[in-house]
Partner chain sequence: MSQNRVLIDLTDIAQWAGHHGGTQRVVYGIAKNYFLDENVSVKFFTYSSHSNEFIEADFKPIFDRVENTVIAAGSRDSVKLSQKLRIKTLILPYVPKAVLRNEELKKKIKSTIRTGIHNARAIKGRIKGVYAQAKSTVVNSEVGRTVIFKENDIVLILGKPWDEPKLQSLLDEKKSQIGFKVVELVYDLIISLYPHLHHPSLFKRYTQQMFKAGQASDLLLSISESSKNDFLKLSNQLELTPPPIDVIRLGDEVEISMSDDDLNAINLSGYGVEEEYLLCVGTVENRKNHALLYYTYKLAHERGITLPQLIIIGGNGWLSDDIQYLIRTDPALKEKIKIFSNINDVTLAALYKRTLFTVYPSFYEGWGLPVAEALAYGKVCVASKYSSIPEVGGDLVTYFSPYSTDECLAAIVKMLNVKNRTALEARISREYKMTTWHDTYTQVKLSLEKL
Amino acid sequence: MNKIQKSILVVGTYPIREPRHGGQKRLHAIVEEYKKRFTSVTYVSVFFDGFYSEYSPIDIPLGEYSRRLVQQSPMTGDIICGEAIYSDPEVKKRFTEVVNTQNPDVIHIEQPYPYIGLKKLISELGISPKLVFGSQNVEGPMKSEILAGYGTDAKAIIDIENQITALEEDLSKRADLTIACTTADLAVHAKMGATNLALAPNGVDRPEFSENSVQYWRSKFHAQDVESTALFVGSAHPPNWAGFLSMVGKGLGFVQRQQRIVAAGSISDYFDREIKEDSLNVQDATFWLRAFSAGRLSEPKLQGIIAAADVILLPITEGGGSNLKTAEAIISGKKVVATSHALRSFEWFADFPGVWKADTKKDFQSAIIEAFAAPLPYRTKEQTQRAQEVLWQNCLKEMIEGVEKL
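In the form predicted alone, present the structure of this sequence as a single chain.
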């Protein structure tokens, strides 16, 4: 298939050179799918280098003043990065050079934040590229939840949520194409004024792992007399640890001696920091008898631990968008214990063999016990084909077709 003659500039607030968290993986997949279809595709991020150490030469770290602002208010770092595109002189200069060099026909804005400064810069430069709004969540309410979880002042939360909601409404109205992960989010953007919409649920790459990486984890668990593992992969994003605590909990007495609940990703940082063996709280003190922290992992080791796991846990109870980890679970072929919320946009997966859906702590813990004891699920040919829907190339198909028409 011949590529379409279009210059696409994709803008975000984090680098994707070494994609690890869900947002990075989604954005990396979007850029790769664009490259398959269009002649010129460039990604540039404006980011805080205190959060990310791996980035490409074209990516633009914040200047000193903007860096200090993020250090003072890390939970609003994405807003500060968006403002910096116009307000930070060094960032503005470098970003302008990128725009002038690429001369984009289309600017894809991933999450609304870059639009804060980009709107002013586009006007100042006198250019009129088509705008694509890549929404990962309805950000206003979600940011409010995150800030509340960190004990932010109530008035400040309201002000920030209102600012983000106004930004999302403005971009939804002005964008030539608005993309969202779920039909529910699309409906919200339509109410905001979006007229051209495309659904692009979260997906995954086809799993690739080496036998060495799988053997590494099996040997590690075998050395601890662990026969079965239930894996929870996630970032330290508040909905992840809140969901784990509400559905699985710290009291792991229901887990047998030869079984482990395994945490991988930056969610491990939360457990390592917050749950101490020397605590006077009995659940805290005994948690690590049945839990294991794998820490932050390279992609090969992450794929290895997924392949070595017996059960995948999806204890998500809040947050918008669709869960990338659910897509990973679907393509893995493993036994899965999930909440209804974790299955949003993937509700059809609940009927697959080896899937337990549970929405209370008691039911979720009971489902983990059953999943540990159950055999590996067998999928029919039709189910195996259906699972392929979660590959990025299929999830982003409607988005690519929408951009082709701009």
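Note that the rigid core is defined as the largest set of C-alphas that superpose within 1.5 Å between two forms. All of these numbers come straight from a predicted model, not from anything done at the bench. Residue numbers count along the first chain shown, from 1. What changes on going to the form predicted together with its partner chain:
Core-aligned CA deviation for L289 between these two forms: 2 Å or greater.
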Second form
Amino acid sequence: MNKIQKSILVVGTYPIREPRHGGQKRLHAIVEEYKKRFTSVTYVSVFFDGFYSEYSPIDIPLGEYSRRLVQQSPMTGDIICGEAIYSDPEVKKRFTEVVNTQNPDVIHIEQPYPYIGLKKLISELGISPKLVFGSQNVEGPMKSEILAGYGTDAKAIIDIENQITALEEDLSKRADLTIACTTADLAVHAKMGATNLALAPNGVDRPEFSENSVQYWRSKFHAQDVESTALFVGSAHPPNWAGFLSMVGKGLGFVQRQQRIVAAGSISDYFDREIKEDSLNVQDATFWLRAFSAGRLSEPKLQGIIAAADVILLPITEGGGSNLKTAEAIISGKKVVATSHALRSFEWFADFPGVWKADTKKDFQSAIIEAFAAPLPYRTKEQTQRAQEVLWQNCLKEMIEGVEKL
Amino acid sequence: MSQNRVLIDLTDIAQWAGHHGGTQRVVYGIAKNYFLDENVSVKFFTYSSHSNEFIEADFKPIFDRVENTVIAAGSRDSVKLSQKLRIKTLILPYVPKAVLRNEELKKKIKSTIRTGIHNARAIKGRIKGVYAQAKSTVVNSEVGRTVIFKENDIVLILGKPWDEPKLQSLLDEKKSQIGFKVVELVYDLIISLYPHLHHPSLFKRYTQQMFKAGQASDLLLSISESSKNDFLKLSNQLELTPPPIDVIRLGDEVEISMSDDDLNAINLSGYGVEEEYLLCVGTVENRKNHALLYYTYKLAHERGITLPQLIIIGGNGWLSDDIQYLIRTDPALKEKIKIFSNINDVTLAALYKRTLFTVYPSFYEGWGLPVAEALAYGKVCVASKYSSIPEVGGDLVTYFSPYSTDECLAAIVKMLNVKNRTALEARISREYKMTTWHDTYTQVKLSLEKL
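In place of the form predicted alone, the structure of the form predicted together with its partner chain is requested.
Up next: the whole complex, starting with the chain shown before.
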């Protein structure tokens, strides 16, 4: 297929050279899909280098003044990055060079924050590219939730939430195309004034793992006399830990001797830090008899542990957006135990063989017991095809078509 | 007759040459009755941490050793007295009175005797060690083969598997390979559920053992309804589906072959024990709540109530230094409350026999053997109303809250009344039935036959 003549500039608040967290993965996939379809695609981020050490030469780290602001208020780093596009002279200079060089037909703004400075810069430069608003979540309430979790002053939370909501409303009205992860988020943006909307659920890359990495984990578990594993992959995002505690819990008496609950990714930090078997708590004292913390893993090791797992756990109980982990679970072909919340945007998957939907701790635990005992799920041809829908190329199809039409 | 072969773990007693403690008494009492029952198929084994294997064992040498010791201990010639009593009753009568009148000389003589006893003990300890080693070699070399489990076997764990953390893991592994059944005995959940009442060093190991036993056992035996309920509570906290739990009653038979006259002849006044006294038996530790007795005596003193002397029998336990210090140094009570440890069975029998009644203020018990023992001696007991204690004594015991000096004092005063006490003693004599180890064995056997 011939590429369409269009120059796309994608702007974000973190680099995507080494995508690790969900936002990076999504943005990386968006850029890759744009590259498949359009002749010129450039990604530039304005970012705080205290959070990210891997970036491309075109990415723009914050200048000294903005850096200090982030250090004072790390939770609002993305707002500061967005403002820096116009207010930080160093950043503004480099960003203007990128815009002038790329002369974009379309600027894709990932999450609303870059628009804070970009709006003023576009006006100053006197250019009028088409704007695409790439929403990952409805940010206002989510930011408020995160700030509250860190004990931020209530008045400051309200101010920040109002500021972000105003920004989202402004961009929703102004954008020529607004994309969102879920139909629920689309509805919110429509209410904010967005008229041209496209659904772009989170997706995943086709799983790629080496036999070596699978064998590595199988041998490791075999050495501990473990036959089956139920894997929970997640970041050290507080809701992930809260979800695990409320759905699986620390009492693992329902997990049998040769079975293990396995944590992988930075969520392992919580496991290691929070559960000390020498504390005088019966759950803590016995937890590690039936749990295993794999820690933060390289991508090959992570793919290996997913391939070696018998069951994937999605104990997600809060948070907006669609969940990348759910898409990964769907494409893995493994047995899956998930909450309704984790299946948002993938409700159809609940009817697949080898999928248990459970929304209370008791049901979730029973589902894990059943899943361990169940045979490998067999998918029909139609189900196999349907599962492919979670691949990025399919998830972002509507977005690409929308941008083509701009 | 049971169709299944029963395999009993003797790890706790096979290599033990000393006096049996509580757990060992249980293992021995049940194993002995299996051993003597010709109608059951039974084998014995021990766990070897050295080779991480289950080794076949012979019960006979253990039986001979224990039964001979009991017989010897029961005979009058070999009555073993405590050190203080021994000095007072056996040695001092042979020391010229003139010497005894000289306090300095008397002290020197006592000190010399004590040093002699100390050295003799050290030698005895070493001999015991060598004997135990030799004996264990005999036990193992007599049989010494790795146990070959069969699918229809029932493996009975009655001891303290938490002392050998790999024992349970090996048992689980064998069970998953072979498919035999496992039955384990739960004593109590004090360490796991009431960690403030026990030294924390065993918390992790013990709790993990309960977790594994709960998962691996086809049946649990519990020594009381209270312990059964606690296990269910623990299971709930651990999200564990517990196996069926049968409650068995432990043996409390009192085996003293000495006559009442002989017991009455033992000189207790040498200890400073008065004619009338109350008795409290049990390790002096935080959980046993001796502090309540101290404060009850203080309260009585404040109210002008005269209580008889209180004799506490028990070794030094965890977190007891403070209360022992109070008792030993309080000018108002130091003669009123006496603590003795290292009391032999015969002296203890004499103390039980001659006490007015016993008191037992423990916060928590898995069973409460001292209550059963008091009743077995026909004595009244006033005791804490919590955990398993009411199961032991039923309505033959007068209860109080272990948190209330008022209630404790009221219960003691009530039983100091001769009429009340003799009426209750008469009921105890009529109604209390000792549980023999054979009774316990019969309950275990019936439970196992249901599997």
